[in-house]
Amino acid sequence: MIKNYQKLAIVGEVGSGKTQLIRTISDISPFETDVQSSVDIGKEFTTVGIDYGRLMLDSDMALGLYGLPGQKRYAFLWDMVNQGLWGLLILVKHGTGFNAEMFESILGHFRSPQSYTPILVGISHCEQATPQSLDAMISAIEHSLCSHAIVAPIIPIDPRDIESSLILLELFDSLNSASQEATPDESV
């Protein structure tokens, strides 16, 4: 029996890997809202509503992966699952440019001052990046970052690999207890 269920809120620009993602860690067949793209997008579907997966995190605590569309138009899906966040997984595909704009939107949308949603980045598609193309998507992403007061750890992930998916949940398990130990005490 299921007694604690978290969300973790996959955001990111088209065919960054937010579905393949839930593909690979979720226990469950994923649902997708995935149709065939009438656009020219680099892939033959997109998602356009919410894709989502389960995955058990023990005996009694679920963690729902519910991906987003990043782009603002989506922006009252975003509102359906950003209360009650366990973590906020924002996807950048490499190679394509890194999209400020909708980065901003994100963050702008899911972050308010008083949360203590742990946020990470994560960079898609960089299996053939130079590190000289990677640093400056990193500098870009860090200068986005800088600019709501947010530190987040920004790193290179596969969503078809499940170690490399997995490591992201370890990280946001980090997250959420250095927070926890951070967070005043409201019962005081």
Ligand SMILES: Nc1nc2c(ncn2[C@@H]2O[C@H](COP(=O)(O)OP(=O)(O)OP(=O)(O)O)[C@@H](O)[C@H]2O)c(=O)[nH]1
Given for the second form:
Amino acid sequence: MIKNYQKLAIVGEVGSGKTQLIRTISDISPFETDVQSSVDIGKEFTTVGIDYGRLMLDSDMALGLYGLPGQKRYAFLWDMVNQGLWGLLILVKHGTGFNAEMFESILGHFRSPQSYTPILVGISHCEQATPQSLDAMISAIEHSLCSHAIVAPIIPIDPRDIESSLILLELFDSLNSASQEATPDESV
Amino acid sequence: MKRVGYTSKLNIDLSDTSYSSEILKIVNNSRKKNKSLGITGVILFSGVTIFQFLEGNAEEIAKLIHKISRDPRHRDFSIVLNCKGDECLFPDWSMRLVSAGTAFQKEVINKIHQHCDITFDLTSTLTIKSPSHSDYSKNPTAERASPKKQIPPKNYQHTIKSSAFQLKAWPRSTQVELTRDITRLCSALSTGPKTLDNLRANAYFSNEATLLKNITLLDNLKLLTYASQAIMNVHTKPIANHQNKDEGMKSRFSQALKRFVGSVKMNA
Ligand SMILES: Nc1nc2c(ncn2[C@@H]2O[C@H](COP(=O)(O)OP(=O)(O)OP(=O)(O)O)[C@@H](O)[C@H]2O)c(=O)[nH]1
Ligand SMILES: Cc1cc2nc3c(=O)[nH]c(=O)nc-3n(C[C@H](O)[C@H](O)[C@H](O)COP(=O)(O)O)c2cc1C
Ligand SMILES: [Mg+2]
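Cool, the form predicted alone is there; where's the form predicted in complex with this ligand?
Below, the chain from earlier opens the complete complex, with every other chain and molecule after it.
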């Protein structure tokens, strides 16, 4: 029985590495996945177009991984997982031009003043990128974040790489710890 | 068609005779560059206060805004407008200089008001007092941002010790390695303004010297805003996620995750 379950939403454009990342993270799980329920839960989501995987952290603790397409017309899928998220990872693919409109519609949908969800932006397909082109892409992303008053880390990631995936989990852990410490009535 | 507007304050001494030539230099250079990028817009000056409105291709605008926001010739940069439109509002002006207090300025502002769904209060731009050089000394952060004056470390420490600050943007991986310390510091500073005491209270930072070093690093990269200028962020300050009633559950989850990451790294 899983008693402690957190959810990570991974949203991104076609080919940005959602499926790959979910596979990489699920595969390093040290605990036996409860095959029966995983398949059941998985089926429920895959039939509607959500990638599903999970990382077992203990016999009763797991991180659910939900891969969601980035186009706004799939917002109904976003709503299926957008409740008490542990984190939102937005994957953008380097080299195809930054789609600011898609990116900002994701930001607008997932982050409101009422719901604080830790956000992280991962740039995939960038192992061949020059520092200049990476910088230009980060600038565009920073601008979109800034215009939504969101401060979030933007990191290059390789969804095929275990270490890269671990860094991502550590960052989300750090963002979550910080948000728990932030008290709403903190006066300046 | 993307439309973006921001306000900022010029780091130009108003008593300086080169004041207007500096402004003209900025505007003339902008005109040339904007023309080649297909960007148009207006820039309003009132003393040291600026409101600039830019419109054009989204990607080009994003790149330019990023460049402008890091220009050391001004400070207190804050985006106040960001929307889309079907047509150019100022198709003929690659960057038109508009002076404060004129009927023309009213016209320009009204036009922007009509076409952009803006929720910010433009009256501050409309009713700015006449320029006064004491502007500088009144603003405690002006010195910090001014490229002309190098602040000795002692003064600087005084600033971080006496005010709350927060993160404007995360450092880029191309600038700084995201060590565990930097990651924790940035995480803490991205949830709202913090004082040095707030940070110390979080037991994370065992080493005061490292903490100060990292704050200095972030400040040198111009990634910190001080609470007095964090007006934009006051309204949008994230509210901690209290939906999850069981905080203990989250902290057990965090511990399990750390153990897990540690064990995978060890086996690698
Ligand atoms: N070289 C390289 N390949 C990557 C990277 N990330 C993902 N890929 C590969 O790109 C391909 C597409 O990745 P997927 O994970 O299927 O992408 P997706 O986001 O699930 O795409 P859709 O399901 O079509 O929306 C796969 O072959 C991945 O292995 C990366 O950072 N570098
Ligand atoms: C208040 C202000 C407004 C500016 N507006 C523009 C502008 O509209 N277009 C532009 O190209 N540069 C503008 N700049 C200058 C940019 O910050 C930057 O210096 C310039 O684009 C140099 O580009 P380069 O590094 O490609 O030479 C502005 C600078 C300031 C201080
Ligand atoms: Mg896929």
